[in-house]
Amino acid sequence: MAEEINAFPQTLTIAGTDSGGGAGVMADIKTMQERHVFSAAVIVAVTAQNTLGVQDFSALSKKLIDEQFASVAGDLKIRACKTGMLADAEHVEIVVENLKKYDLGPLIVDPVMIAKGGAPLLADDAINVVKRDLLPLATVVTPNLPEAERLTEMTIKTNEDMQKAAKQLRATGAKNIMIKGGHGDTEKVTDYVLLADGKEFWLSSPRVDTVRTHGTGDTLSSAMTAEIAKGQDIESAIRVAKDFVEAAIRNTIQVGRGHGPLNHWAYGEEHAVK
């Protein structure tokens, strides 16, 4: 019997490009490939970017974004999707409109706001739109500490602050929350997870002394998306994604003169059958 059409797990990244190859759609597709799913993409914006920073970017037209969504939904069977860089309020709304129009599986929202080099990737006026319109659609939302502070309008310094912020984010309608602690200054990177059923837990890993962390958030959310597309439950997907990113940072590669990219094949090498 012929293999069923579209039986293979398929994912979708909805984000901006990174011409330097370390973040955005480029990191998403590399990660999803390593997690053994097929990745499609809807490009929202194109950046001129490298490890030193973002030199320029331009968001695409509504017509072209809509047509990308229609093309993907009209042929592929997307089992999970994620958002990354969405540029501004107008483009957040374009993406929300399409997410409501098509069945693209569970949604992981990586609320990208600032590039590693400090360049803004989400306009200030878009933050309220993300909270009001995008987060209620999210199966999982994965802000880092600065993003969580912007979304909740609170200062996050302690573990108790992270728990309080997660509850605020879940009040927006997002089902599962993962607040990442990579921007902290402790010896260990500690993330807080609050699941839809009320279960909560912490994930910790040693902090690696490196500047080669460009695309960390993209990689984490992409690994999570891939695991969900393969049928993993949310907690298992989060744990695998955390381990994947930890390996990708720990086993560094020397690329670029600034905030270098992760080693996206490190986890596979560590877990290969010898």
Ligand SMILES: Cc1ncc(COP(=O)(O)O)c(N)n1
The other form holds:
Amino acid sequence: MAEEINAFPQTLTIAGTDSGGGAGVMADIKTMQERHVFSAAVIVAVTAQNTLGVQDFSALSKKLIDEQFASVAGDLKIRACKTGMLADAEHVEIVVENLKKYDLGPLIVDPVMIAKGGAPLLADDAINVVKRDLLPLATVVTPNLPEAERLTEMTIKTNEDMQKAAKQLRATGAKNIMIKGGHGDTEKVTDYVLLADGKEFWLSSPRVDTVRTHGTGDTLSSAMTAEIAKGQDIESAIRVAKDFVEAAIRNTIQVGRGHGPLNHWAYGEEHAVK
Ligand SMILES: Nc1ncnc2c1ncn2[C@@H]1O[C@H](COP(=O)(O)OP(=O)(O)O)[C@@H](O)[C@H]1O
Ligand SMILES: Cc1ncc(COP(=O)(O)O)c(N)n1
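Instead of the form predicted on its own shown above, give the structure for the form predicted in complex with the named molecule, please.
And the full complex, kicking off with our chain again.
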């Protein structure tokens, strides 16, 4: 019998590059590789970046982005995809058009707005476009606390605020919501999940006292995308993703002089069959 073409699980990241290797498409592909899926990439923007900050960036032309989507969709069979840095309103719209044009499986939206060092990666006027056009396509959306505040125009301080914000985000059409608590100041880092069927749960882990958290959101959403591509249900995918990123933060590696990158090998090493 002929081998089935495209049987191997394939994912797509639609995001920006990080020349420093710690975040964006680089973190996505490292994570997906570790979770044993094959990842393709549509580059939306190129950043000159390192662990100290974002020195410059430029978004690609509509033509080149459209062509990347066509190349990927014309050959590979993408089972799940994710978005990261989308730069501005025009580029959010280009991505939305392509997501509607091709079947790329469930979509995980990491609504990246500001880099750890404080540099804006999404123009302010794009936030409404994300809400109106991108979130209705999302199987899962994974804002951090400041992103959830921008998307809901709420102040989020308490657990009840996180629950309220998640409900509000569901009204955009996004099916499953994960609000990440990395930017809080509690002793434990607590993320909140509201699933499409109304089930809710909290994911809590000790807060690692470190500034070496460059690419945490990218890593979390990529691990989730990989698990979904392999056929895991949303809750299991979210739980694996949280454990993956937690291990990657806890087992820090010494790279760069600022907000250092994560250890993408850590989860695999901790779970290796000995
Ligand atoms: N210092 C930390 N210690 C442990 N886990 C963390 C820490 N910072 C972030 N995380 C976890 O990393 C993931 C990404 O969270 P967050 O940093 O809020 O997102 P983002 O990278 O989008 O800003 C979440 O699951 C969060 O719980
Ligand atoms: C290209 C790109 N995409 C995403 C992030 C966000 O990552 P972080 O919030 O950890 O800096 C980043 N810094 N650069």
